[in-house]
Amino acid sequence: MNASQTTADVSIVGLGRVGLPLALSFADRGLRVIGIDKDPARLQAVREARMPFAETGAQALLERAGASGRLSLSERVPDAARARHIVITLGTPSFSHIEIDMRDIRSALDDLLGVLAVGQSLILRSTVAPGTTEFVAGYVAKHRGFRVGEDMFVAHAPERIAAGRFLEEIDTLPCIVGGVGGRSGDVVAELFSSFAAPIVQTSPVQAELAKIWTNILRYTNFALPNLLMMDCERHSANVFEVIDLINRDYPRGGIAQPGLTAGSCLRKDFAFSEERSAAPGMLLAVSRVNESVPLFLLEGLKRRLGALAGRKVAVLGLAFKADTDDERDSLSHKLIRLLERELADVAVHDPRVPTPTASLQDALDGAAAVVVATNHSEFRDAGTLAAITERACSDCLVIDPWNCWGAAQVFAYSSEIAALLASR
């Protein structure tokens, strides 16, 4: 078989939050798509035209793809070779001791080796460590004898789209393509020209570094206000007022707001650089700041309320960021575990995640403290603050590192917040 004998235009290996919207977007633009995933429940949901997770506008695309017949599904990775272009969107975790875990990608390569054909392209869409794309090309060449860039095409085309913005950003964010060998970049660029976004070709390692450091930049930028928040607590200062002083009418300001910084990309991607870093420990220190925010909030709560054993604490939000249903690598879970180790009675409410949680009313009833762990738009509503005042204890402590209601207090009693807002 060669590429001219394939029965589909593109296959997507991994139908998660990166792969499924990409598959649907290709199908919506007229391409014949094969979606591959080993999760039977996810495949069944897609077959039934049900999005297995929230992504703005994707449900309509899924329904159109089903009606058009341009999307077929399989649980077998080798079936991906029925398409001319094979896009790998598998997860790329890191081991706890700062070593990149390539087992999923290696496993997919092994499944594909025997069925790859001349003229096909193999595209890494997943976040990978520098050198991984060249490794994949070398692995294919070693085991099949393909001349990469001539017989077969290998490239890294990193995903940089934010959750909830896929359909907007797939047509606007520049698409980076790092091809191995002579023609890989052009072949893969042709595939992604299905979208309106400009395509920027570069080397594989520069594409890998661009993706990794996009996330490292954000992770580091968010660590600074989190460290400032801790410093302000030490000096009895108001972090929101200090941030305003830094940023107000100052051309070199721009510090962000504090919050729980996590998620499946930001929380791990620094390890792709840290594994072979020229400054070992620098990014680990950034991670330590962000990872210590739950403990900082817990300790601030205990300083104000004392022992938490037997006292109810409501945690609002399980998702890792506002207005998403994605709770992967969310620091809310870490916060909850820390509270439980203090023997607190923890009640959790999140209106968006698939994990069952208590209703807002049940979570707040009799709570001695409320922690806003995720700044969902539902929580930023004045009605949530009113519900806290009505249902929680009269001296309820509210922990709000996101400044959801504009009271500009990380730690404040509900009566204080009400008085501050009423005075404005």
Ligand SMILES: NC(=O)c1ccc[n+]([C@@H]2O[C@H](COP(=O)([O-])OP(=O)(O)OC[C@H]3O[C@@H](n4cnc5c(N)ncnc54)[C@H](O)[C@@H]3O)[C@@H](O)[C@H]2O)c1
The other form holds:
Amino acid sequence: MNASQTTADVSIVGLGRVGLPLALSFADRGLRVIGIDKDPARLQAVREARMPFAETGAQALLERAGASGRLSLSERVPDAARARHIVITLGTPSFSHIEIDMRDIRSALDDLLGVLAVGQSLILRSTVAPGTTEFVAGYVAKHRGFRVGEDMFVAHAPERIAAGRFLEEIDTLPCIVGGVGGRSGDVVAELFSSFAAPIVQTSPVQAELAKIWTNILRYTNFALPNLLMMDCERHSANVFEVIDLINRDYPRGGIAQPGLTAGSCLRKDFAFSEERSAAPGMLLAVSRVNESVPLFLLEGLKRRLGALAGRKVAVLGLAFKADTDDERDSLSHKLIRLLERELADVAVHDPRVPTPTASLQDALDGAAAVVVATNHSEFRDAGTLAAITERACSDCLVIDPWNCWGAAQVFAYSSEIAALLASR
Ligand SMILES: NC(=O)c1ccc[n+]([C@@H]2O[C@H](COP(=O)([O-])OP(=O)(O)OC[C@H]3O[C@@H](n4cnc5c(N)ncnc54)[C@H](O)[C@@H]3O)[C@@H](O)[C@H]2O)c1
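Structure of the form predicted in complex with the named molecule (previous: the form predicted alone):
Every component of the complex follows; first up is the chain already shown.
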């Protein structure tokens, strides 16, 4: 077989949070798409036109794709070779935070090796360590004898969207394409010209570095206010006031706000650079700051309330960031584990995640402390604050590193928050 005998335009291998919206978006632009996932439950949900996770606008797209007949599904990775372009959107976790775990990519590559044909392209959409795209090109050249860039094409086209904004950003964020050899970049750029976003061609390693360092920048940007929050507690200073002093009318840069910084991308992508770093440990230190925020909040809670054994603590939010249903690598889970190790009675409420949680009222009833772990928009209104006053213990301690209500206190009793807000 060669590429002219293929029966679809593009295959997407891995129908996760990146792969499924991408598959639906290609189908919506009129391409014939094969969606591949090894998880039968995921495929069943797609077949039944049920989005398996929240992504703005994707449900309507899924229904349209089903009706159009342009999306077919398979559990078998070799079926991906029935399309001209094969896009890999598999997970790329890290081993112990200092080495990329490429097992899913290697396994898909081995499944595809025997069926790849002249004229096809293999595109890494997953986030990968520098050098991975050249490795993939070398692997198919070594085992199949392709001249990559001439008779078979390999490129990295990293996914840069933020969850929840996929359908908007696929048409607006510049699409980086790093192709191997002479023609891979052009071939893959043509595929992504299905979308309205501008395409920027570069080398594979520059595409890899650009993606990883976008996330490193965000991860580090959030570590700084988190470290400042810890410093402020030691100096009995108010982090929000210090941040305002830094940022107010100052033209050179600005510091972000503190919070619980995690999620499956930020938490691991820095490791892909760290594994061969010129400054080993620097990014691990960034990670350790962000990872120690739950402990910092717990210690602050204990300093104010004393022992937590047998006392109820309500945790609001399980998702890793605001307004998502994604709990993967959320620091809320770490916070809950730490609270449980203090023998606290932990009650959790999150209106968005698939894990069943208590209602807001049940979580708050009689709580000695409330921790806002995720700044979902549901929590940022006066109603949640009123519910805390009404249902939790009188003068319950509220821990709000996000400054959800503008009281500008990481740790404050509910009466203090009410007084502060009333005085503004
Ligand atoms: N989630 C995001 O917001 C985001 C944003 C940008 C980049 N990325 C990157 O995109 C990649 C994918 O992330 P994700 O969040 O979509 O992951 P995910 O875990 O949601 O999706 C991966 C999918 O691949 C399937 N799968 C795993 N092994 C398989 C195999 N051998 N054959 C077929 N299917 C297989 C899984 O069942 C799952 O559905 C990662 O490299 C990630 O770092 C993610």
